[in-house]
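In C-alpha cells, one chain follows: the form predicted on its own.
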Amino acid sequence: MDLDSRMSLVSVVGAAGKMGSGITFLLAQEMARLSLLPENKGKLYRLIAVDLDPNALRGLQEYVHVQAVKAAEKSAVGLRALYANRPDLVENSEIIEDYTRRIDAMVWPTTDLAAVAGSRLVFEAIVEKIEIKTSVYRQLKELCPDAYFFTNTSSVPIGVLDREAGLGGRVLGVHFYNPPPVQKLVEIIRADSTTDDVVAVATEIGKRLRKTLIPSHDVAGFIGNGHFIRDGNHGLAEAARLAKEHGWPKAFHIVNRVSQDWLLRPMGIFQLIDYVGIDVFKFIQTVMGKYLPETLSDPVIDRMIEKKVLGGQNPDGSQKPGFFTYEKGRIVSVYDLDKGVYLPLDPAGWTGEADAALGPLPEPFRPWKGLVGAPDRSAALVAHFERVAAQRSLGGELARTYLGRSREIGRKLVADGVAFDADGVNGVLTSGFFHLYGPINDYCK
C-alpha cells in the first residue's frame, strides 16, 4: 500500500457541496499533517477541489478556513509535537496561524474537471444520479489512469458504477455521514470487483481521519438508508392511517412525538426527513427501488413533492419548511397535506388534543438528551421500554409497533446480506443516526 505517496495529489469532485466540503476539509487537514513530517520537508501537496459553481468554491474556501481555525485551536497543544522542528514558532498563536495557513494552501479550487489529471486518489461527492456519475467517472478514468476512486454515494450500488464506467475494480463506496468533520461513521461498501489495495488504502485513510468504519455489502441503500427509508415509510404509513381520524397536522405531530419521545431518538422521524430533505428522501427511495425487488415509494412523500414542500437546509444551516416549520431549530407549525397550509402549534388547542390522544409519557421520563452520556443508560433503557410495554395508550401502542418494525427492518438487512451482522446494523444507527440503541434488540418484545 502506497498511501503516503498517493496523498501528495488528491482530488475531490463535488467539493463545494454539503458533503464534499466536509470531505475536502478532512483531507486537507491530513495532508497538512503529512507536510509537517520531517521526511516530507519540501514536498508539495495539492488537493484539487472541483465544483461547477465558482461562487460555491469561494464558500468552500471560507468553510475550510473556519474549520481549520477551530481544529487548530482545539488541538494547539497536540500540534506542538508536529512543530518540534520549528524553533521559530514559539507561541500557540503562531503555530495555529501556520497550521491554518497550511490547510488553506492545500485546497486548489477549480471548475475545470481536467485539473484533476494525475491525481492518485479521487473522492466523488456529486449528485446521486447514476447517469451523471458514470459520465464523470468515464472522464476521470482517462484523466487519472492510476487513481483509486472513492464515491460518497449513499444509495447507488458500487458494482454498477464500476461496470458502467469501466473502472477495473478501482472504486469503493466510502459513505461519510453529514457533516463529515463531526460525524464519526463511514460506511465502507465494497463491490465484488473492488480490489484489495483500494480497500486497504480507504481503511487506512479512515483510521487517520479517526472514523468509525462499518462495512456494508453492495446492496442499494446499504445499511444506513436501508433502515432509514423503510423506517420512514413506516412512520408515513402510520400518519396516513391516523390522518383519517385526526387529520394530517395531528397525525404528523403524533407520529413524530412517538418516534422521538417514546423511542428515545434525537429527533422524530418527520423532523429527520425534513433535515435530510423530502426531495432527497424521495430520490433515495427511487434509486433503491430501481435495484431492489420491493416498492419503496410512498404516496405521502409524493404529495409533498407535488406541493413543492421539500424540506432541506438553507446555506446558513437553518431548516427549510417541510412537514414542519422551524424557528431556531424548534418546530413551530405543522403542514396540513389536504389544505396546503401550516397550522401553528397550539398547546391549548389542537396540539393539546393530539397530546391527550397519545396519553402520557412513560414515567419517570428521561429524554434522549438526558441519557446520551448517562452512566446508567443501559439500565434506564431497559426500564423505559418495560414501561412502554405496559402502557395501554395510543402512545404505547404506536411505540411498540414502531419499535417492532424497526427491529424487523434491521434483521432483514442482515438476512438479505446487506449488513455483515447485527453489530453492523446497530453500529450504523448508533454512530450515524445517534440512536441510543440499535434496532436489533430485545426491548419491548
Given for the second form:
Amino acid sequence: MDLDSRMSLVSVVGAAGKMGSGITFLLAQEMARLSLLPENKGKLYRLIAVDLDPNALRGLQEYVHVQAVKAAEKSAVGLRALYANRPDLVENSEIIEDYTRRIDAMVWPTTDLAAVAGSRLVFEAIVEKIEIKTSVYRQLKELCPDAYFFTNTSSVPIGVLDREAGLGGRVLGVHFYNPPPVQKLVEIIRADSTTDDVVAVATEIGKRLRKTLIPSHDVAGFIGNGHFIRDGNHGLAEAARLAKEHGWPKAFHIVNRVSQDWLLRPMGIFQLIDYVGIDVFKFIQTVMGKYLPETLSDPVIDRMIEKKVLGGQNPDGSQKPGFFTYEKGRIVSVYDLDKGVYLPLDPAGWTGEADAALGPLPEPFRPWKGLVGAPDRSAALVAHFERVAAQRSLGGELARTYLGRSREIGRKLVADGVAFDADGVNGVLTSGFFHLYGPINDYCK
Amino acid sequence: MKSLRKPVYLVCGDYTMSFGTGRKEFNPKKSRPGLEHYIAEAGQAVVGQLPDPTVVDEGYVGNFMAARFNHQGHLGAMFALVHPSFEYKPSTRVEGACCSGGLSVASAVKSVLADASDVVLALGVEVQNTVKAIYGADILAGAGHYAGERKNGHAYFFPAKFSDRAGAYKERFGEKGTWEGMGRWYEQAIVNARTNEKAQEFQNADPDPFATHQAMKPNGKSFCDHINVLDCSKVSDGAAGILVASAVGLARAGKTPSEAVQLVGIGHAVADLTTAPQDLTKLTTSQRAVEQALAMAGLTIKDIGVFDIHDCFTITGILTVEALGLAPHGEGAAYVAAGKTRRDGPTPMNTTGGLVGWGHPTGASGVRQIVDVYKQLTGKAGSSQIQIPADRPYGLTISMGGNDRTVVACVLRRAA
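Follow the form predicted on its own with the form predicted together with its partner chain, if you could.
What follows is the entire complex, opening with the chain shown before.
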C-alpha cells in the first residue's frame, strides 16, 4: 500500500453534489495535513474536483472554504502542533488563515473529466444510474490507468459496476453518510472481484478521516439503505392503514410520533424521508428493486411524487416541504395526501385528537436527546421498552409492531448475507442513523 | 507608594451588567453595544449619584485590549462622554493586562495623594464579545510575553497557563483534593452570582453546579489538560466606575464619610513579564502586593472581613487563598472545599460571583472588585449583602494582570 504517494493527486467526480462536496472537503483536510508535514515540504498536492455544473462548482469552493474555517477554528489546539515548525505563523488567526488558504488552493474545480488524468485515487459520487456510472468509469479507467476507484453508491452493486466498466477489481464501495464531514459511518462494500490492496487503502483513508468503517456485502442497498427503505416502507404502510380511519394528516402525525418518541429515534420516519428527499427515497427503492427479488416501491411515495411533493433541502440547508413543512427545523404543518394541502399543527384541534388517539407516552419519559449522552442509557432503554410493552394504547401497539418489523429487517440483512453479523447491522443504525440501539435487540419481544 | 499622606475616600461606585454567554439575552449573532455605551453607562451611574457632577476633576480609564477587540485606541478621551462638563478635563487610559482596572484605581489614588485632583473618576471597561473565543485567546495572550512564549503556547494561551498551574498543584498536592477544591470554587461563584442581577451567571439555574463541574473532565485534545471551561472566567462586555476623593473632594461632592469607604492600604507590584514563574503552585507577586497593602494599613490578614480576589480561573482562587496566607502552601484547595470562602464562611470571597461567576470584562474587573467591596462595607450590596463582622471591618481586593505579573491590592474600610 502506498497511500501517501496516492494522496498527492486525488480526484472527486461529482464533486459539487451534496455527498461529493462533503467528501471533497474531508479529503482536502487530510491532504492539507500531509502537505504540512516536514517531509512533504515543497510537494504539490492536488484535489481535482470534477462536476458538470460550473455554478455548483463555485458553490463547492464556497462550501469548502466555510467548512475549512469552521474546522480550523474548532481544531486550533491540534493545528498549532501541525504548525510548530512555522515560526512565522504565531497567532491562532494566522495559523487558521494559512490552513484555510491551503485547503482552498488544494481544490482544483473543473467541468472537464479529462483533468483527472494521472490520479491514483478517484472518489465518485455521481448520479445513481448504472448506465451513467458505467460510461463514466470506462472513461476514467483510460484517464487513470493506475487509480483505485471508490464509489459512493448507496445501492448499485459494486460487482456489476466492476464487470460492466471493466475495472479489473480496482473498485470498492465506500458509502459515506450525509453529511460526510459530520457522519461517522462509512460502509465498505467489496465485490468478489475487488483486490485486497484497494480495501487496505480505503481502510487506511477511513481511519485517517476518523470514520467508523462497517463492512457490508455487495447486495444492493447494503446495510444502511437495506434497513432504511424497508423500515420506511413499514411506516408508510402503517400510515396508509391508519389514514382510512383518521385521514392522512393524523396518520402521518401518528406514525411519525411513534417512530420518534416511542422508538426513541432522533427524528420520526417521515421527517427522515423528508430530510433524505422523497424523490431520493423513491430512487433508492427503484435501484435496489432492480437487483433484488423484492418489490420495494410504495404507493404513498408514488402519490407524493405525482403531486411533486419531494422534500429534500434548500441550498442553505433548510428543509423543503415534504410530508411536513418546517420552520427553523420544527414541523409546523402536515400534508393531506387526498386534498393536496398542508394542515397546520393544531394542538387544540386535530393534532390534539391524534395525540389522544395515540395515548400517553410511557412515563417517566426521556426523549432521544436526553438519552444520547446519558451514562445510564442502556438501563433507561430497558426500562422504557418495558413500559412500552405494558401499554394498552394505540401508541404502544404501533411501537411494538414497528420494533418487531425493524428487528425482522435487521435479521434478514444478516440472513441474506448483506451484513456480516448482527453487530454490523446494529453498528450502521447506531453510528449512521444515530439510533440509541440497533434493530436486532430484545426489547418488547 | 510608601504611605498614604492624607485620607483617600472611595464613593458612588457602580457598574453595568456583565454581558456575554450565560445571559439569556445574549445572542452572538446580534449586534451589541460598544465601548462608548459601557463607558457612558458606568460613568453616568457613578456621577448620577452626585448633586453636581461638575466637581469631578479628572478621569482614568482602565482598559486592556480595545485596540484589538474593538479596533479602538485613545480611550482616555471617551471620559468626556460621561458628562458634558468633562470636556477639556484631564483623562488617561491605563493598561496592565487584566490588572488595568486595578491600575485605574491606583492611578486615581496617586493623583489625589499628589494634590493633582480632589475628585477622580476611575473607570474600567472591556468589550470582548466582538470575536470568537479562539481569536479572543490570541488577543488575551498579549498579557503574556509574545516574543518569548506565544509561538510555543497553547491555542487557548491563558487557560493553558493556568491549566499548567492546576496540573503542577495536582501533581504536588493530590489530584482529587485539587479537583474538588476547583469544583467548590466554581459552585461558590455560581451561588454568589445568583445574588447579583448584573452578574453574567445570574440566571444560572443548575441545581448542582459542583456535580456539573466534577463531571466535566478536562480534555486536552479540545481544550486544556487540567481545567475545563467552567474553571475559566467569562468572556464579557462591561464597565465599572468609582470616585476616588480627598476629604476636601468628598465634601465638595456632597458626600459624607459615612457613605464612603476609606483606602487604608495599597500594594502595587510587578514581576518580569519575560520570565516564567519559578513555582507554578505559588502567586508570589500577588503575595507581595498583599503584604505591601496590609503593612501600609498596619493590619494582618486576620483583620479582613470580606475579599474580592482575581479568580481568572478556579485554580487562581485556590492559589490566592495561599498567597493571602489564609492557608499554608498546598492546603488552599482543602480550605476552599471546606466552605471557608463561601458567603457564609469565615473569609467570604467574591460575594457577587467573581470573575468566574460575575464575569470578567478584563479592563473593568479591578474597578468592579473595589465597587463590590465598597458596597459590602457600606451596606449597599442589596441581595448580595453579607454581614461584615464588627471586629473585622476591612475589605481586601486583588487585581491581577497576566500570569501573576502585575498586581494591585487594596485594603478598604468603612470611612465613618
